[in-house]
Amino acid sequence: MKYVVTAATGNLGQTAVKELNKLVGAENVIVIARNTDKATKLFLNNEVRHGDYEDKSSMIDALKGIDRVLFISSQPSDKVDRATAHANVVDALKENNIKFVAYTSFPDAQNSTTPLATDHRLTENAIKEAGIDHSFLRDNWYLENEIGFLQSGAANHDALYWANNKAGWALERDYAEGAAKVLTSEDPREIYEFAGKTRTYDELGKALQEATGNHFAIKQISHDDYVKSLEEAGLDTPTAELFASFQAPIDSGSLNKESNDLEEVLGHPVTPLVDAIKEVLAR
């Protein structure tokens, strides 16, 4: 049986690659990813391939002979729209009769409201409708995603925010793991919804006081109140709005999903959330 993470360079595929090789053994693992020379420089014990999903005959090429794909969902590009990107990628793996793919999808996807799940759903809708057997699984937010939330504190600076929601966050490296055995179960569900406990920002903020032994002020204020505390902090009016909204899909409730999935396909906790901060901080 030979397995294979796509854009395995990103830091989910990383760790998702390291669980494969633990799971079935690095000669049964393949990695696919556009920069090679990278890839091969991290992925010593592994096969590497050339695969690029704004380019579907590469992707063909380099999915040939494989009979299991962990397919992680891409970043929007300038040059092609992620709908496009990833119908390329689906296309390639009916060309090649991939067996079992497992897509790292968006909480709800196919109900959920937010524009951030409208390329999954998308996504999701070809993969059945190309009929192979598959699981999406559906990622709640990564802890990592906080990092600026998460220094502040660890500064003993306030630490704001806008969102007047929950999100389940949880490390990158949980849900890794949780996907690579699922690309490994011998008989996987089709859908999982993947998520640490879902929490306010508020909770987040105690979390990240325990975590340092700081304490700062956890603040919640407007959005564009956020915006310009951004700009304070020096970074320009675009990229502060960017950056303020990535919050947009816990504020509209579209990450308050409740799951025990991904504890139940680790077979252990989700690391705890100071742990999980205190890991985060570190690096």
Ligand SMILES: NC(=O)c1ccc[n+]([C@@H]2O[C@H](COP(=O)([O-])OP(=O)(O)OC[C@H]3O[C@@H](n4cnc5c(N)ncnc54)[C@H](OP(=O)(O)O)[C@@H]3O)[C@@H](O)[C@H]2O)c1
Second form
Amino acid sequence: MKYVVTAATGNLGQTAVKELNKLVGAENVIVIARNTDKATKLFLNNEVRHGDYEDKSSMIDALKGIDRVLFISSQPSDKVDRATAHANVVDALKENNIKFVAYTSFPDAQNSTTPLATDHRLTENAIKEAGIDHSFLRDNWYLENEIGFLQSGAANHDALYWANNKAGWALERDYAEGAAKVLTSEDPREIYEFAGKTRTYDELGKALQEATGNHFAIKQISHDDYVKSLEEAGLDTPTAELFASFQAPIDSGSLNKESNDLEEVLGHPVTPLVDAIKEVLAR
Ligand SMILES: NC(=O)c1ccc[n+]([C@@H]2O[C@H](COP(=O)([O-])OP(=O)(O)OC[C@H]3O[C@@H](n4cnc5c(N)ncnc54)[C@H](OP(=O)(O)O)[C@@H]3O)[C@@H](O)[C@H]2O)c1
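Following the display of the form predicted on its own, present the structure of the form predicted in complex with the ligand.
Full assembly next; the chain just shown is listed first.
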């Protein structure tokens, strides 16, 4: 059985490849990357193939002779919109009669109203329409997204946020291990809502106080004041607005999805939040 990880050079992909190597042996794990130089340096024991989601023929070639695919969603790009790039991947999966695909999606992708879910819903639908056996790995929020908040507390500065509501933060390596386990599972389910325990920013801040031993204030401020605080820290306005927008799916409740799926698939608890924070801050 031959396994592939696409977009393997990203943070999630790198850990997923390591996990798959442990589970099935590196000789059975092929890496697809748009930047093969980067991939060759990262993956010394895996076959590396070139595949760019924006170039369908490269994906058709890269997927030849493969049985199971971990299809990692890409980042939005200016050149080709992400839904189209993902549709190229689905066409390439179909063309190669791939037996099974696990796709990294978005929480409750079929019903979610946040704009971030749109590409994922379209990609899920394209996979279903293509008739390929699949699992949708609906990853909640990466703890790594909160690096600014975490570093503020670590420096004993106020930890600021604007979003109400909760997110199911977990380390990317926990999501990656879950993805590898689903990909190698004999009887995968169609949908996994992967998440840590759901928490508010205030709860995240308290865990950060425990992880750092610091006694900074945890403050909710308005969205506009949050943007201003980022500008005062040196960001230009578009970047400050972009960073602030990362909290919008939390504020809208789109990530407030309690689920034990990740823990069940891992076969052990998700990394406890205080330990996970220490790990991110130590990098
Ligand atoms: N749930 C969450 O909290 C959350 C947060 C952020 C992102 N995400 C999603 O999860 C995915 C994985 O996260 P990550 O941390 O691993 O992201 P990342 O480190 O930014 O990696 C993104 C990966 O996508 C690859 N890629 C981008 N465009 C591509 C294309 N056209 N063709 C082929 N590969 C392409 C990149 O290749 P290069 O190495 O060549 O750039 C890289 O390997 C992201 O891409 C995004 O869809 C989820």
